[in-house]
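We begin with a single chain expressed as structure tokens, specifically the form predicted alone.
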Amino acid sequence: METQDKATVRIVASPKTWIEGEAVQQLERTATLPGMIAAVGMPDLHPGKGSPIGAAFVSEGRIYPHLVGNDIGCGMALWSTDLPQRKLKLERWADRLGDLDGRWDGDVEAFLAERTVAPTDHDASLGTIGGGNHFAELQQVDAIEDAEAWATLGIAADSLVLLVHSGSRGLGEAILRAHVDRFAAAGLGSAGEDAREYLRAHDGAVAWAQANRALIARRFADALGVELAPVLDVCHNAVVPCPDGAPQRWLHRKGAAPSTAGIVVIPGSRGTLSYVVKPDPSRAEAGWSLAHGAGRKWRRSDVKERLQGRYRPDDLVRTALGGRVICEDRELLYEEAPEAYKKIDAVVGDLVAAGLCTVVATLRPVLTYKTRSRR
């Protein structure tokens, strides 16, 4: 990418690919931010909170935290396990993963000192999922599209696998007030010392956010008494260093999984298949980025009308491929209904028919986790 007066603003979809107009306005303005040089929006592109979801901006000179957001960290990561596809016990497995929303009784300070990760004021919140769109899910494979590249995830075709959405919790949310506390929605001269410290505070929340994945995940085997190996942990909400190598440029990435990190997973609903996929790292023109879900189609305070004279709250917990779904937020379960989602097959089909990555394998839910607290 070359310096220009005006930032590239382009999505990366297909015609036919629904993407609401307020997302594409906010795409746009914030491509107009000082030092901005693009502005990428992937086919799950929906609005947020002044700034769009499933986006990647490039800048010069200037950092901007708010295009990170307040859960710092956030990303996906996969594990294989130990339970063959044959032996699908989802309402033993249901009752036996009981509570994981409260505290974990385990020493935080020694699982977070053997990844070498500092304490924070937020480490009661270690290990815990959290709201909106997190989860942690079982899942079988579906199909196999490129057996080479699935060899070198080491994953066994007839097993499950444990895939974790989840990120930084409050320390995300508090590196961003602390933020916007003294400099609103304004960036940070990326030279200077303000930046440094936010970067510092920012690199600490995607270690934290990365363990406590892990500290899920672990939670979650515990459970169920199943052995685990990590497969890939990739992070969709940060702000890195242009992979370009041009001094002072800084990607940031807000609902984007990374080109450049290998292998990723890119789930739908608990109601559909998620897809691994093998990026092309090489594409500059996409900001290095891919989609990191399915995106909403719905607002979170639409979904709940438009579907409870539809589906009772029972109606829910079961979806059309035979999951099972432990949700006991009645609000939550409707605002994540598969229906508030956009097609997660249209939107990797734009992907790879522009070129940014292939097809390795499907996955599909069989037992997804959201929370025991009730609402």
The other form holds:
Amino acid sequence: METQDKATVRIVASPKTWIEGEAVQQLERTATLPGMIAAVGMPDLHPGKGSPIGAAFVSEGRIYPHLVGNDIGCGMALWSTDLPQRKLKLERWADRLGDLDGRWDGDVEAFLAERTVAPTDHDASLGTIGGGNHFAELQQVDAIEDAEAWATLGIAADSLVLLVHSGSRGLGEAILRAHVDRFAAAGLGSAGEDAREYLRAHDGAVAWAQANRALIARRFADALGVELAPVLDVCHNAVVPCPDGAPQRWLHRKGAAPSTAGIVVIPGSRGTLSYVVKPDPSRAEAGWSLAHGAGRKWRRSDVKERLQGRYRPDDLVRTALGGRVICEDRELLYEEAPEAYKKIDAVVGDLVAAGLCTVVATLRPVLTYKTRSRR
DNA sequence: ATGTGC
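For comparison with the form predicted alone, please write out the form predicted together with the DNA.
Okay, now the whole complex, with that chain kicking things off.
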């Protein structure tokens, strides 16, 4: 195996943006992997399991499945609805949504076939949101900063939008586990058969995750009796050939939105605005990427202890911006409290200051579905 | 993150 210099390590964040030391160490460790060219942390960088979340990694000749992680294909999808912004009926809508956690009662195979997505062993989970930071959320347009860019999205004035954050559920997990069982955290020579096999499975999970977001949106809309129109769907966990076309170079994104796929949504927490931004697609030194959200500030295991003296569960299902949160898992309700996340305006501010994107609009959470399952 | 691990 060839020797090489350590990869470039860069963090896109102003000095006042909080970044946990452990996340920086994890980023630096990934930079020492064979074939690594660059490791770029976004302002939402935070520690993950071994490697950090909120980062892009460029490698040459090798692919590292653990840098993509278990939720292959995870991303954000936005739909416009025909629900008017004016008549918010939060409690009625919350009742109507019912339970979206169970298996969809429609024909999953037909739904996948319509989208030319291959069936898998995990199709019983298609249309389910999952746990962690995943959600489906009705949002109101808060402010339009760039009317020209906003107009390209085709969202009718005065309509609510639906943002879905979910991934490939057990499918991506199974693909990563199968890889780790054979190769641990070692990468794969990108020209070899093992890499081809991983990439084939990975690409399938990316397509399946996109179909999953579409079915989540459909279940949500069907429950409310509203119509949807697709606006965008952007994946933030994947490995792709490097956008500059450099041979044998691979771009891994782990919790990093692409700057190469047009306008993206960077969600805040339930209690803050989300940002619609227009990326500069040319920024190789930033790993052709943006932050994918606010990023955790506190570890999941620490949040409840910090907040249970301040908030009862009933306090957390209403947010500072007047939104309603459906989350019947009390542990998750605390783990996902807005205080557990960094300030989204600071995160987006860092991206804008670095010249990586401009703000198109802000969105205000109205009704967030997390889960109706109890842990 | 996970049809979730001992």
